[in-house]
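Shown next as structure tokens: one chain only, the form predicted alone.
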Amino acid sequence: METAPLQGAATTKPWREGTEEPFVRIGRVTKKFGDFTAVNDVSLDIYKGELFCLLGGSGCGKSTLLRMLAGFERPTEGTISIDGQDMGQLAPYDRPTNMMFQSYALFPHMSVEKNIAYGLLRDGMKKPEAMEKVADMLRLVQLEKFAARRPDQLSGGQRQRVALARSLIKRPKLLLLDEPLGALDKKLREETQFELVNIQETLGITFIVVTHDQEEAMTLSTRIGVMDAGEIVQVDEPPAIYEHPASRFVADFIGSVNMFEGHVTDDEPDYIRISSRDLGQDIHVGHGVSCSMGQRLWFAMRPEKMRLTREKPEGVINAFPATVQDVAYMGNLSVYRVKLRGGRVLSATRANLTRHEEDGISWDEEVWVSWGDTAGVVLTQ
């Protein structure tokens, strides 16, 4: 039985709109252990149907303000609340939410069908609507002829399915998925992401994920909570979390970025320049920005958005000589490592859209590294 998608779930976007309440409400939540703080003051709001990821290195905090919500930690101050009830008194098994941990933590002694069934027929349901309901999730997550097997007889992303099916089976109004994805191999990881976003799609039910993988976060989410220290630093979408970063932490955790340090000499209404030691001239940046004159500042540039010429570029203004050091192919793209002449390394990157490149930059090369004046980010903190 297919199940339809829920309204909306996938196409509005709330937190754009402000037409709808906030489905999880964290006010200014603080977790404290002894004289460490593990979150701190931290708030959110996250909406219904959204699949929301934690973003972080490990011990950032983001696994804690999991555990708040399932209610496994309380918090020292704040409160949250989902679908408008206080969370502040419920114990864990009384709150609308189940969780998904690293482990899967699948009864090995059970079948698969029962290891899906176990939650339902715990809380009494009778056995013959039970597994009818467990039929529709095999169905769900494409394990239908695995029902008898037991978790030891399946692969890691086949536990990885039945773990996601038993959490979804009671259809809580929030799943809260800790590492999903973590003991699957790359391959594996990367197409089990894309069943993930179909699953949550398909039940509209709210996800909330913790991940440490900067690409699971990019492509699971509508929303990316990056958190360091304790702190959520910034909440937006995929796209403007790599495009703008709200800071160098940001910038350099998501993704790769070539970071220069600078001071602004120029500040007019439609461009700045940037005086940066480690490029030898300035950086035309071509529109405005919040700043002052002489105020220090940082430029971020994606490797992917600079080029590589043997010629000098007629019309760039930001362009620089510079030797490739390094070329490592990595079949889609080549990985560029170019020292420049003041001796600051850099990486760029360059698409791979032929089979055979016979005239391909290589080692040991000069070149001209450019990119266009819009083409990075300045940015202040």
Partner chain sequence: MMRRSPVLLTVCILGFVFLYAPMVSLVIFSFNESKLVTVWGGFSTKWYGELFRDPQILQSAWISFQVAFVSASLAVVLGTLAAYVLMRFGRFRSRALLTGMVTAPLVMPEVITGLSMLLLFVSLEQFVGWPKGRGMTTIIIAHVTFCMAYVAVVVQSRLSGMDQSLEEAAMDLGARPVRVFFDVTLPVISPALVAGWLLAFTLSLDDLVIASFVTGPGASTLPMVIFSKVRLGVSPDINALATIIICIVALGVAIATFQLRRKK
The other form holds:
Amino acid sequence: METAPLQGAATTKPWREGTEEPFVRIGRVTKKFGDFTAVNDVSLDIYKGELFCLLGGSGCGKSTLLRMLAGFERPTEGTISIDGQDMGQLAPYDRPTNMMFQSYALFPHMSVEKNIAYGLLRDGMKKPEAMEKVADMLRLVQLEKFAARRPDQLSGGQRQRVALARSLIKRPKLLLLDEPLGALDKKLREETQFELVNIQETLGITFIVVTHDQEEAMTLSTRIGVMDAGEIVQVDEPPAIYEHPASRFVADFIGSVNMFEGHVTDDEPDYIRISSRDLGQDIHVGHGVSCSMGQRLWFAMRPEKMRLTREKPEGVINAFPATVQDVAYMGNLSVYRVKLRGGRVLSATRANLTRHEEDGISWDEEVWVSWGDTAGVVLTQ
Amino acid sequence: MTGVIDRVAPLRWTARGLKWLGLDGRGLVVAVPVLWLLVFFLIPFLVVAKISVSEAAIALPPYLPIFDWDGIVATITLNLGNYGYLFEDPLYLRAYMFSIRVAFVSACIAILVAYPMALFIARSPEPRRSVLLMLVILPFWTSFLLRVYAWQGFLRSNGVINNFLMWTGLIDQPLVMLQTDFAVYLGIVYTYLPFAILPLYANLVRLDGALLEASADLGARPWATFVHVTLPLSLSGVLAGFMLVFVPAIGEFVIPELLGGPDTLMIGRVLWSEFFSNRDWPVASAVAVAMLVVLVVPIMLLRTVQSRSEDG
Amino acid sequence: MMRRSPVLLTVCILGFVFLYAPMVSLVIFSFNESKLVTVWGGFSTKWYGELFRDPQILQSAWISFQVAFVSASLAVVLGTLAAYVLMRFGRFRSRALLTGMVTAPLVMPEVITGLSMLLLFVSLEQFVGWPKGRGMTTIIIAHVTFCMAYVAVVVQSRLSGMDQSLEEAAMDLGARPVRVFFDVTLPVISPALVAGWLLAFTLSLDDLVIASFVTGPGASTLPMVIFSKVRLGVSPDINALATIIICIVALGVAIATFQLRRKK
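Which structure goes with the form predicted together with the partner chain, now that we have seen the form predicted alone?
After this comes the whole thing, all chains and molecules, with the earlier chain placed first.
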């Protein structure tokens, strides 16, 4: 799960320094369709050269936000500016953005070449010049041989590259990608992810990607904006989204997690203790948390950060006896379902480091589940 | 596009003029079909309504204006007598009732014939299905008038059917079939059968085969599956097919004229003869208005069925 | 299962016999020597010769063809506009009105449409002075009006099946709405335009009732001539005419089917 983000898309991190002017500014944008609020009071700053992912489930408003950037929808309230220029009432054909559609939207009656040239010709470029640029672009996406084909004579992966080429040819200030890899099968998707990042680096264009695939978002992006019910719930770099989720929703949405509900029983500057009904003893958290005594909160524990041992580990405060209920072998790792004394079932994963683990923990064994005192996340909302 | 308009002066002026009138490109595009239909479809009905309350006269055109203005006083004469006439003379009421009966019975028969055909086509494998469907649609493209004419040759006393029956010895006197009500029913079922088949087919072809298998798997015999699964799921198609026969059949003129007898009075035919033979335009208009009233309910029903089946 | 039910098969065969027997007999008796349409008197093609020597038939066929051609072409333009406006313009003031007016001609009895059109033309002539008298122009106007409804239905269904992001993509790449329509929408829906044109052409060519109402002296369409002949009794040259029409249609359908097959 924890794939390292591809560095280099933006070598500096202007969102950390806060000195650079944001390139795309979304200011308190709301979009209503009748009574339904698709996007609710979203503010977002995106910097030049970023590959920003909008991540969320279906119907969370991420596509509507993208379509407002492209100009297909007008915000009910709020403003959008790109490179200091207010987008206000600007029609899609007057905006410095281009979009890659989820369905690719390749014109079925035009060849690959004509599809890609379309945007240039609409800007009044002369045909020979446009065709030269198209040839360059075809080389970039490795489709030189397919210039004369029609879209329906291409494979899914080739169509995806044509769509990308068509949206890049005008060198837009901002490229919007709606589920760019959604229609590809898993293997192709993984390869294409890297290709997409390479192209983005080469051209230095700012990308905003809409996706529901968290792995994709993790791999591609400089930053991720997690959306839920029309609102942005967290904006951060991929590792931070995973390791420091801001809310129960984010913790639960990204990766898998064991969530304990409890209340604070001990609140000291350098540690707190949480009592949860699911566990026989308190959880010890080895850092301070801004909370008050008795406050209700949640403790999130990633399955891969827990240890399973036969013996009670020495010197670990958070150790709980349990019984193995189920083991699911996944190839690279195994998922253990363990039942605590109180009846609560947890998931824990172990990497399969060797090929033959005769001595592996198995069904019905009595084990100890343990974790370090900074391995979990305390969530107050 | 706009580039051209900006460059050519007369186009630019026209564009500005239109903008001044509050018509941008979008409004203009809407205005064209709306205006056409307004002038040539909606307003004609108002004219019909107007003339249906004016008085017939031997003049050109053969009715008196309802609106009179002698320079000082404007008078409006509404002559409701044309409608009264429809009720007084039993001929009209009989024609309405007969039209509804013929349309209803024909639509029922058409559905009974169309259903098994549609079911068979829907369950045929490709490419047979496409071929059969093509065969259903093909008569649409040939002349309707000629197909009705063909039945004349079939039904007359020395026609194909009588010749055949006499040759087999089943009868020794030709049967009288042409110029009867029977011929009218036959003609309507024949002409509108494809209209009944197509919506039924469209409905039945979408029926998930797994439902039939599930029903069979749960112990239903074919007939039970049909009654409990296929038929209930195709009811909207049945209703659409029925209406597509019923509605046009009510106003039918050609079929009763060519296949029916002199006393086969259907309302379309009555309107025609009021207009062409009697040259009584006001009464013809009143007949038309009354026919519309009769048709409003089934047409509304048809539209509801169609919009519902589109959603589903 | 009901799949191979012999009952269904039988009804289906009988149904097709019912649909096609009259047409087949038309074709057979068009080659009949005898004037009696239903009694076989030997093979002959003399009725075809007669047909082509009949000036009334030829003239009305030419009129019908012109009317159908112009009506179908205008109906495609107007019907496509109506369909496009309804499918792509979202909300506008006259939307409900247009929806109603586009679908109503489909279910309107021909006698009513014909009568109302005629009365309109008469009133227009009385108050506006146009159209002067009646003839081909008035028939064309009437045919355009009821044919455009059919075209609109065909085009609407094609538009609703079309991926709308194609149009958005064109706009996104810098094309203005008019450009989008001609560059993307029109080519994509062109099969529907062809189908709509053919449908309108056939409907216009086939119409008797509406044309009878709105025509004037000297403009008799083919169905009107056929109707007056048929009303007087059978005439074998009509059989010959029917055979020619059936052949043209069958040929057209065969070509269309072949084209579709090849595309697949």
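Positions refer to the first chain, counted from 1. For clarity, a rigid core is taken as the largest C-alpha set superposing within 1.5 Å between two forms. Since we're looking at a predicted model, the values are computed, not measured.
- Once the rigid core is used as the reference frame, the Cα position of Phe72 differs between these two forms by less than 2 Å.
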